[in-house]
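Taking the form predicted on its own, here's one chain by itself in structure tokens.
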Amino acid sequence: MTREDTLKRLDEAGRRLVGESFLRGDVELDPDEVAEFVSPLPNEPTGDLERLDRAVADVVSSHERYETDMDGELAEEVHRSLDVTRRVAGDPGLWHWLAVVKYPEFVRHRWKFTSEAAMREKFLGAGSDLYSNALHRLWWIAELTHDGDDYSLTRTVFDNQTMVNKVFDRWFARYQPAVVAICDELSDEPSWVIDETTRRFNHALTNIQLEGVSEVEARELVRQIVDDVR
């Protein structure tokens, strides 16, 4: 039976417990201190928080700190644990919570602290941009990218970094359609047909109402662009 624990979220005033000491993983949050500005989301949507305790420990068990295919291993687990919408996941609030509450182990072993700044971007980034916030970035991606219960597309995107920085980075990003179709398009291309791919196509959609464009018609654009680019 799937287990449905209620979401939560950590409040705005929440973020200023979240200090560089505890970004470079040398001290942890006081759980009664963090407890204060923990509460449900709206609605109170649930998830399989025990399916995603185990996901997240298999991973950082089995990988080297920084590895990045651990992203690709744990994107579809994110996805079927957390039941929540599109309106839900827009909430940073929730990803805020997984993030600095439940999983600060797996940011910290999946992401180097470079600066106070990036790192607080992966334990408090979310909202718009897709790319910033180290849960986050899992599931919106696993979102627009799995087809029922085929993750493939996913697996596919999250073993080409290059295709994440540079399609889920962009502000065509939250369009399926447009997704799906350079994704696909571009799986089997090296590095620098995919940089100058997203770059022109990217601009291509600067030109046209990007809602009224289907799959099939970015696909055709895609392929237009790679002949170009070759």
Given for the second form:
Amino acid sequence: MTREDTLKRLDEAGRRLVGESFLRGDVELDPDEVAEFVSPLPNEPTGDLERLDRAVADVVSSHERYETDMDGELAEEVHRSLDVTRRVAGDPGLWHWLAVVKYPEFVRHRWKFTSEAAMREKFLGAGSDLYSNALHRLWWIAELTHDGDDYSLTRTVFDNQTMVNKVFDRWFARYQPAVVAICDELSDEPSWVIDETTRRFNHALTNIQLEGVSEVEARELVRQIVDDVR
Amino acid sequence: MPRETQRHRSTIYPFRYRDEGLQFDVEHYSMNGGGVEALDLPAGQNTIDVDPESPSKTSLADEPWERVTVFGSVEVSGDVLDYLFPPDEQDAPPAKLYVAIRCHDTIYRDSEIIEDPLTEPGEYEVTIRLDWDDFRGRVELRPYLVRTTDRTGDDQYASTRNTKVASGDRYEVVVDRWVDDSPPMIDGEEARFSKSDHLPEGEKLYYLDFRDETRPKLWINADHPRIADVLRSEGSVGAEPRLRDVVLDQISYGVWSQLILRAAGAITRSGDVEYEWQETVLEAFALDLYDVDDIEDAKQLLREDVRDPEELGHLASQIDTELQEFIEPRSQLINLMEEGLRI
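Form predicted in complex with the partner chain, following the form predicted on its own:
Full assembly next; the chain just shown is listed first.
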């Protein structure tokens, strides 16, 4: 039985609290000031935040700064801890609250400050951009790659950052049968094959209508492209 | 180009394709499994509003719902099938018909199969159920006819399985708008200008509609399906998204120019404007147009310039300069050029 904590959202005005000094980790937000901009989500969806707190703390304490394998360690826990529908997960305010208010130390531990724009994306990205907000990307990639209680493909994806970059920044990554087929078929391939195969797959979709493609057909197409690429 | 010819033209695909070869009509709906009601959409508009919080009060739903079902039909004519499939396949074309369901905000792509296999022309019933938990924002519904087998042959017919060979009009279901966040300053919507008496004739790409001065509305002309498709493309990688950004910049330039001039013309002697969008536009641009620190001073200067024929040319030049800074069209153009060169 999981705990049921009410999930919240940071509203649009609350985003103004996120300045460069916060993004750099030089200052923390004043909890009283933030509270004004935080509210429960509509219909009050819940999650097991104690479990997520624990998972985030474990990952931060057991990894050096900026290690990419934190993603694979945490994605399943983020997905299991947040009992949300696609509709709720489509609310950017949820992810802004998690990144800015709940787990800013994780975001800074995982992502090096290279520019204000890049770090702002890790805190305040979300919506339909799968490869932005530090927590949002973990939940959505897990959502698109898990099979019931089996998160092995999720972990496989995060073991290969080329895969994360080349698959989940593209629009076809919103179609689960294609995601599963591509990630599974390319899991053992070198980066250059992944790069070229995903590019050609995307190009093939100029003519092929994706929503009619089954997972089996997507696998066949990926295998054909890999054979051509090699 | 005569309208009838345009309706049945092929597109740039290297095989036979009918962009509007399927006649898709949604005519009824029901809420939460209740009674079936008739839709009464104005001509040329394919937007079905089921947002209970609709600010325009045009929603079909007056309270929260769990699911909405829309009912309609897709008509596939014999002429279209004969055009799309080679003579040896025309008795039983290897095809399937479905409606693609997409929601940008909930990263949703799926389909509702209508007929598989579809072997003969006819009018096929469509029933699409949308569950509240799966969607937010806008949901797109669009029918496609695709091949279901591979074939060989060096001819003009599609040869690969799942190649789209025909599509039809797109409907959009407005599930909700952002409730807690600020609404967009202007509404945007697609419509076929050729079928809408209130929209301009000709080959316009867009039209900024000020009939309701309180809330301007941007119409995109769905008579240009190739451009409308590009504008709907998602993601940030690839030629279509890059092209989309350039087209959007082009539209933005025209839209902002109009909004600035309209807002400038609405400034009263006391520096006030009547509508929120006018204030937002002035706050965004007035100070940048003049070398002053006080926005009230900037508004007065703008008010005077827009009324002075001798200053109007200078003001137009100044607006052009500011919009080039604001929109930064060079960035998206460079992105598109780099994408093109890579291909």
